[in-house]
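Let's start with one chain on its own, the form predicted alone, as structure tokens.
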Amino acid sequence: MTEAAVRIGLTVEGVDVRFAGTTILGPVSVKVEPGSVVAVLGANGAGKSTLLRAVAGVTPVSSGRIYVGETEISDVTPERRAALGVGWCPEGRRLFPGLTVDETLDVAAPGGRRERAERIGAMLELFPVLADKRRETAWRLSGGQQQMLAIARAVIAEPSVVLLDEPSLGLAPVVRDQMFATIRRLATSGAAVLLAEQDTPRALSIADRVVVLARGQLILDWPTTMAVGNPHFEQALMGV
């Protein structure tokens, strides 16, 4: 990922999501600096996916503001957010099962033929397990390979902000380790990564900050070094 493409962070200010008059998220404020990982933790139904979907633009916000760098994206379409540098990997992968690895990445890559080929090559370097599978269709890949392909598709355009929703869900432990190492490399390359995750130990191993949600409310926002081994952090995870 190029330096110019990624040195922009994400700012979420007082975002509130309501359905049928009921608040299901918020108000939540989160800041993700370029080159860092912020892990969003909490039980099922805590609001993690809702937060990421709000940033991606697929769930409308009722109030609050969202910025990529200094550009407000609160009211723009998901397509426009992608053009402004937001890459989203939703829970469940949502791949086209009949497309090959190469075809999936080619569809997602911007630019002409040569640029797309270069970007695909960069993704195969970032996810070497896919290099030997590039002509395999998505449905023939293992769960871990599918997840890596989904993330590669989300970041092939070199987004400034990367949203990852439960990327380790259903993966074997050794594949989870590979996945989290790759996510850390994305941040090291300069991306601002917002990671919603159930695997707390592995999320803490790569995160710079940790945010805990419970029943749609922000309970805690700490540096990871402050959270590890802290009983108040453990209580926040349990929603106490």
Ligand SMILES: Nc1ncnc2c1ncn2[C@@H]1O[C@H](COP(=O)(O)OP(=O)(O)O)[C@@H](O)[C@H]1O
Contents of the next structure:
Amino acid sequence: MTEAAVRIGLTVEGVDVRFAGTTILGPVSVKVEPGSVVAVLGANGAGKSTLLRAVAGVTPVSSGRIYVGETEISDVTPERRAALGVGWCPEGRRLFPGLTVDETLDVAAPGGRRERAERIGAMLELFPVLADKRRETAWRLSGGQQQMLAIARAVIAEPSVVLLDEPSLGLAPVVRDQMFATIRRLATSGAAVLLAEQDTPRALSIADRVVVLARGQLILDWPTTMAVGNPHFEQALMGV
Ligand SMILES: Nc1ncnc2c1ncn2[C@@H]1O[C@H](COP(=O)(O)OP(=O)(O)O)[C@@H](O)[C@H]1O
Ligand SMILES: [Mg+2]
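How about the form predicted in complex with the named molecule, since we already have the form predicted alone?
Every component of the complex follows; first up is the chain already shown.
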């Protein structure tokens, strides 16, 4: 992947999400610097997906602001957010089972035929497990290959901000290790990565900062170095 020409981060300021009068998230403020990974941890139902969906624009926010670099995106459509550099990989992959790896990537890639082919080539370098599966349909791929394809689809336009929702869900340990190494490389190439995860040890192994949500509330936002081995962090994770 080429070094992003402009390194742009994500800023979430006091965002909250309500459904039917009940606050299910927030207010949450979080910053993701370009070239870094922020892990969002917390139990099932803590609000991780809601936070990512709010940034992607598929869940409306009740208040607060979201910026990509200096550009406010709080009030624009998900399509416009994608064009402004937000790549979202939702929970559960959501691939088109009948499309091949090549087709899946080609549909998602911007540009003319030649540019798209170049971008697909870059994705196959970043995700080598897909390289000899190009003509395989998505439903025939292993779980790990499908997840790699879902992420490749989300990042093929080289978004500045990458939202990954539980990418390791259902994957074997060795495949998880590959997945997390790849996510780290995405950040190293300049992306601001917001990673919702339940695999705490692996998330911590690649994250620069860690945010803990419990019942929709942000209860901790620390550098990873401060969190590792810290009993207060462990308590926060358990929602105490
Ligand atoms: N569309 C929705 N309508 C009502 N409640 C929702 C909706 N989506 C999520 N929730 C609720 O919001 C809370 C946070 O969910 P979610 O963000 O999916 O958590 P996580 O991703 O951390 O497991 C949960 O209590 C869930 O039931
Ligand atoms: Mg979730």
